[in-house]
Every structure is written in C-alpha cells, then in structure tokens.
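Read the single chain below, which is given as structure tokens and is the form predicted on its own.
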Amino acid sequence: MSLKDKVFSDVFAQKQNLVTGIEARAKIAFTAVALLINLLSPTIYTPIGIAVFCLITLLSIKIPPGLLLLRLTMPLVMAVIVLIIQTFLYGGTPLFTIPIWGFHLVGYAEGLARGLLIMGRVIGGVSLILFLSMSTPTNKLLLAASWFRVPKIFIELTLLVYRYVFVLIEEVVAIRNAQKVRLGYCNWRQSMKSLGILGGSLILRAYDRADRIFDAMIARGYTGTMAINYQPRFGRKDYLATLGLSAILVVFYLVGRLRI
C-alpha cells in the first residue's frame, strides 16, 4: 500500500485490535472532554501527557511513526511559529537578546512560557484528533455522531464528501499522469498551463459526477434524507473501556494541576 493510500484513508481504523474495538461513542466523548481539559490546562504537563498517551496508543496498533510525523508536521510548524512570536512579543522579563542588523531582538521569559503552553496545547489537541480518526472508521464515527444528535444534514454531507473525495483524488492522478505522458510538465510555463487545465477538468468532472450520482440516488428512492440509525448497545466490554478512559481523563486533569 502506498503512502498516499495510508494518508487519505482509514485503513488502520479498519483493523481489529483492542483500541479500534472501543465503542465509537466512548471515544468521541473521551476526545471531547480531553480536548476541553487540554485547552483549559494551566500548565504544559497535561498537553504533554495527552500527546504521549495518544501517540503511544497509536504506535501500539502498528501505525507507522513516519505517517504520524507526516500528519503532525504542519501543526508543529504552526506551533513553532506561534512559539517564536510569543517569545519576542509577550512579557516583560528579558531572557536573551539576539542582535540582527543593528537591532536587538529580546526574548522574554513570560513569552517563552506562554508559547510553550500554546505549542503543547496544539500538539495535544492534534494528537487527540489523530487518536480518534486513526482508530475509528469514519462510518462508525458518523453513525455515533447521529446518536449524539448531530444534525442529519451534516452527517449526510460528510458521508458523501468522504466517499467521493477519494474518487476526485483518483481523477486528479489519472489526469496528471496523462499530462505527464504528453510532456505537460516539461517546463514552468507548460506546468502552469497543465495545472489550469487539470483544475478546470476536475471541476467539470465533479459537476458531471454529482449530477449522475443524484439521479442514481433518486432512482433508488432517495427523498431528501437518509435513514441513519445507530443500533449497537453498550456491552460489558464497552462499559469497562469507558471506565478506563474516564480514569485517564481524571489523571489528565490532576496532572494539569501540578505545580513543579
């Protein structure tokens, strides 16, 4: 399986193991409460603990470290930028000075502490989202969302978008490969022209496919809403998993109150 297939699918969530077997509703509730604790934590210890727990859990179900790093790269870059900005623009206690072109950039202790806290919250929050998305199939997530009374229109649109975004990706790959065979990217000018054609073709194909899909849905009895019902009940295993996740949330909360 290629890296593209791993990045743009929930292949790991479809595997059977201890983590993916946890009820989707329990994981959604755990993630929501953990995100709240992560955002409200006055110290960096809780975000670090959340990130470590989530990443170790994902590694334990055989998710490649390179894939996790790839998905964390962009949030890490943004977090580092915020850290730098906070260090030099917030606070009043000078920590260090960097001379640049006759100017002196002053880093402040309060800004560094605040930047590290924000950075930790970003990493902790992203780790929670990765934990939820990479250990729970999308269809189960959306069905569980219906149990939480999420509006049906949102669930229906998400289901359709998730299904057909991969179809559009395949269309992009096919068009781009055809352009490459015809030397469509031999120089910069030709590359820009080819990208414009690719974008236009993709829009036209998406519109045409949407029209055909809607006709097919009407032919199959679609009346404007889908029948979405979440039937599974909590079993003994699900109650034990929920109890364990609740204990972990308590630990996260208490860790955030540490003063070291």
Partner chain sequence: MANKTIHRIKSHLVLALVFALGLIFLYPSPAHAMHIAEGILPVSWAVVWFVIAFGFIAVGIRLIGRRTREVRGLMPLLGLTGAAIFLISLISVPVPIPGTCAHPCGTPLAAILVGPFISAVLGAIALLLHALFLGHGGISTWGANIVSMAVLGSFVAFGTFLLLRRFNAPIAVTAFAAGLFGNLATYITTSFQLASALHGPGLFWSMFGATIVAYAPVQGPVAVVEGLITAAVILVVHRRRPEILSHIMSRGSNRRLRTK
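Can you now output the form predicted in complex with its partner chain? The one shown was the form predicted on its own.
The following holds one chain only.
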C-alpha cells in the first residue's frame, strides 16, 4: 500500500459499484441519523447491528479487511480504556475484586455493562464513518455538505487542504529520502534535527507554492473564492436507495429496543 493510500483510504470510493453509486446527500443523512440512533441506543444490539451492516457492506465492495481493522484499532484502544475505567469507577454492585499493593480494586456490574455499551457504540459509530468515507469520494462529500448549508468558506478551505495534501505528500517523500541518503535519522538527535528541517521546508514550500498557485488560479478566472454550487439530479434510483436506507434506520432503532 502506498503512502497516499495509507493517509487517505477514499481511493476505494472512486470505484464504481452499488454503494458508491448512492447519492452523497442520502449517505450523509443516513450516517447522521444512524450516528444519533447509535448514541441513543439503550442496549448494545443496535451498535452491533450497525457495525455488522457497515462492515459487511464495505467487505462486499472489496475493501481490504486489514485496512478496516487498522482504522478500527485506535478507537478500540480508547474504548478498551473507557471500558476498564468504567468497570472500576462506576456503579455499586461488586462483581469481582483484584487485590493489588494492599488495596482491593472492585469491579462493578453497572460499570462493566456501561463500559460494554460505550465500547459497542464506538465500534458502531466508527463503522458508520468508515461506511461513509470509504464509499463516497471526498469532493462529492464536501460539495454535498454545502447542500446542508455548511459555510462555503469552510468547504472551500477543506477542499483546498485535501487537494494540497496530495501535492505536498510528494514533497515530504522527496525531502525524507534526500535526508536519509545524507545520514539523516541515524539517531534520535539527528532524527529531531532532520524532522525540524523537513517540517520547516514543508512550510516554506507551501508558502512559495501558494503564490504560484494563486497566479495560476487568477489566470483561470479565480476571484478570491470558488463557486460552490451542488445541485445534481436526485433520480428514481436515489429515491429507492433513500427508501432502503430509511428502512435500515428503522430496523436499527427497533433492534435497540429489543428485550432479550
């Protein structure tokens, strides 16, 4: 996997398939409502249902399982930390005791249940975000956000940052390789010096490039802000997809109210 793919995994969103074909606005609305249902769920069944749906959908459009696992790792670490802290610091019904250094650490039943629910919500929520980002190209995602009245300056700036990350990433690779062949990063002290020069050079190149890019944009009719106008046709296929996603949302909601 290249550095670009490691940084942004939306390369999969550029492919044509059933899920990437769904209109971006429908997917944004679905994700937003599903995130709310996930957070308000009183039981762990809804988060599990959401995670299963999203991960199976992503696997079906050939997203590598290793990448999904990689993206889930960091949130899971925090979820496990919250689970442990909740188990020991929340509740009043002792479940187990661990004697350590003369103290008795008591694990509580309520804390364990709450921690597991939070952990489930983390897995469900992150799966939803992956579903959105890995099946929708970023430019479509941001332009669709303008339809939801997100400020245009914010969208324009995000589009520019996203675009220039790919431009500057080449510079990072080139500078880093040049530093390595000149014995940079050979020890910790040298690494810090090399990283400082890398970061500083990156900032300076960004400033230099900004002038050239502005001149090029002016030549193409740029007036200081970009014209952002997102009004694609919402066809029959999109209405059907929205109906299907709405039905899935109802299922998510009802699953959370199950008493098993």
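Note that the rigid core is defined as the largest set of C-alphas that superpose within 1.5 Å between two forms. Because the structure is predicted, anything quoted here is derived from the model rather than measured. Residue numbers count along the first chain shown, from 1.
Rigid core superposed: residue 29 CA moves 2 Å or more between these two forms: The answer is no; the displacement is under 2 Å.
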